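Here's a solo chain for you in structure tokens, the form predicted on its own.
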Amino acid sequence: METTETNNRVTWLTKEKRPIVIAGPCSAESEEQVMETAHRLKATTKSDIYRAGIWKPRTSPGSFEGVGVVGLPWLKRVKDETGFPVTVEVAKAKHVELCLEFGIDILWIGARTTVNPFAVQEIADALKGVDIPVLVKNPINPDLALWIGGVERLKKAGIKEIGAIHRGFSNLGEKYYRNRPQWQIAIDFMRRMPDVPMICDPSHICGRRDILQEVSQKAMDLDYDGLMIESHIDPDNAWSDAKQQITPEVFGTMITEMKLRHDYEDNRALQSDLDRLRAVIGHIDDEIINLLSNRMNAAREIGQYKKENNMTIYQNKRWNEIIDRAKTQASKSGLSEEFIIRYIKAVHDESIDQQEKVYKE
């Protein structure tokens, strides 16, 4: 396992070590299951850190909510027998206290906890004066400020080694993913906090095994720093999230087949060629902005006409016509329907704002 020594302490969350690979079962179910999973993962040589859920915040109260503190000694045994550093999800100060007592190496804050600043602050307060890495999953809802705020609370508590986990966002009516990735939010996070390693959790994004490789590869192509993948010795009979877990052997093959690309930002020749290609996009973007400006001028003229004739700004029939036309054009142009609807909605919202300004004049 590659690690970095910093001031005589070992760090596992370093951007120089790419990819950082975290694997293990969604839930610790028994000592035998935890240990067999760990040894089989170790045999693949593809994992750096072992994960297991001890406390499981579930949507329904009747669901399996984890074995609790009895599972912590099992993870200590994993460390002793395999050398894996181990990581556990914490949701409150008591969890932190117990993890520190049993020598857990890395903590992570789950999506249901990140969404609550009071809970994150409680964890941050419990970690003051403690030298331990912490990972922060994105909140369930697509709120970049809330995600960054969780990291900032930990930084203010003195935590030096912090990473982020992108596990996707809940979206009503989603059919393909369990949690829609909304990659741009994670990319915005990386732009705002470039020193914080970004780990992708494809298991929770996908919610199913068949697209794990595809999503994992995309994360690597987007220059993520690592992956957190759920692995179980008997996935179909797992006590939680059975559909998204894979065996250690399938995990090992998946990581082996991963294509690891690099940004090569220091390679002047490559960057020069890339800059020439990007210049074309820059010119097109300028044209798009000019066209949008012209469109808003037309929208303001329409707003003036509606105002003079005492008409509502929003007209449902017209909006449906715009959507239908955009879908048809998207299909002809090779663009995804999802993208064009997002784009047209954004343009429509801005048009309404422009017309509202006309109404207020």
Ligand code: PEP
Given for the second form:
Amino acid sequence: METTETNNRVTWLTKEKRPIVIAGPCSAESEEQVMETAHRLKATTKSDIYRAGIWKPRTSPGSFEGVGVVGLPWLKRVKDETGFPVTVEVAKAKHVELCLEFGIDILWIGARTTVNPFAVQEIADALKGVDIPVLVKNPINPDLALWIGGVERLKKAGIKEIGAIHRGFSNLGEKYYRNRPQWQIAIDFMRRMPDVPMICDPSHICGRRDILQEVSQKAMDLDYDGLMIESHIDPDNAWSDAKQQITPEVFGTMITEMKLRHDYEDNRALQSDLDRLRAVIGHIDDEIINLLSNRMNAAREIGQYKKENNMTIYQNKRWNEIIDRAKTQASKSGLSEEFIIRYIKAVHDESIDQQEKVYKE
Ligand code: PEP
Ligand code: MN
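Mind pulling up the form predicted together with ligand PEP next to the form predicted on its own we just looked at?
What follows is the entire complex, opening with the chain shown before.
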């Protein structure tokens, strides 16, 4: 892995090497498993940093909760034998203290910890005056402010190298993903904190092997800075997250097959072509906003009529008609039904708000 020197120290999350790839088992299980995974990952030449969970936050008691502190010397051995920098999840001050004692290179804060400002603050306090990179996973709930808040707590504690990990958001009833990606939240994060590298964790988004490649590729297409992927020498028999882990060799092939994209921000010819194509979108967006404004004027007029005749704002039959009409229109126009329903619901919400304003006048 390429590294750069800043203030005489190595910066692991530098923008120089893209994508930065973190791989390793969900959990460290035994010294042999940790070492064999590391050597086989090294042989693929496709990973830069080695991960392994030592303390595992599990949803149910009785699940494997990690080997604990005995696993830390194994990671030190990984470092010595392969040269991989190593990263471990920390959830409290004691974990931080132990990781520093055993020379862990990078820490990461898990999704179940990011949700809790007390816990993040405890970690931040334990890191005051320490120069170590920290990665912050998104909280399990889709709350951008909480994710950004976690990063800000670390910044305030003086941590200079901070990265974000997008691992998806838990969502009742979700079937395709283990954790729904909700890409827009990560994109908003990147817009708000452009200096914080964004790493995608397709393993926890997918929860299964068959769609890891498509999710990883999507992250690359969206200009993510890196990937964190769980890899196990015997995935089916892993002690945690068995369904989503892949062997180091499958991991190697997957990264090799990935299509790397670039934003080409400095390429004038490409950017001016793109600007021309984007101008079309800009005009269309302006027109859509104008039309929406006309639509809201019409809604307010209807609101006035309903008010004068003492009618309810929401009328179930009418709403069903709007949905059916939008669905038909969507399929005729080649638009996804799911998208059009989301759109029409947003418009309908606003119409109701506008009519409520009329009722209050
Ligand atoms: C993990 O990386 O193994 C893990 C526990 O992830 P998350 O915090 O995203 O659930
Ligand atoms: Mn895991």
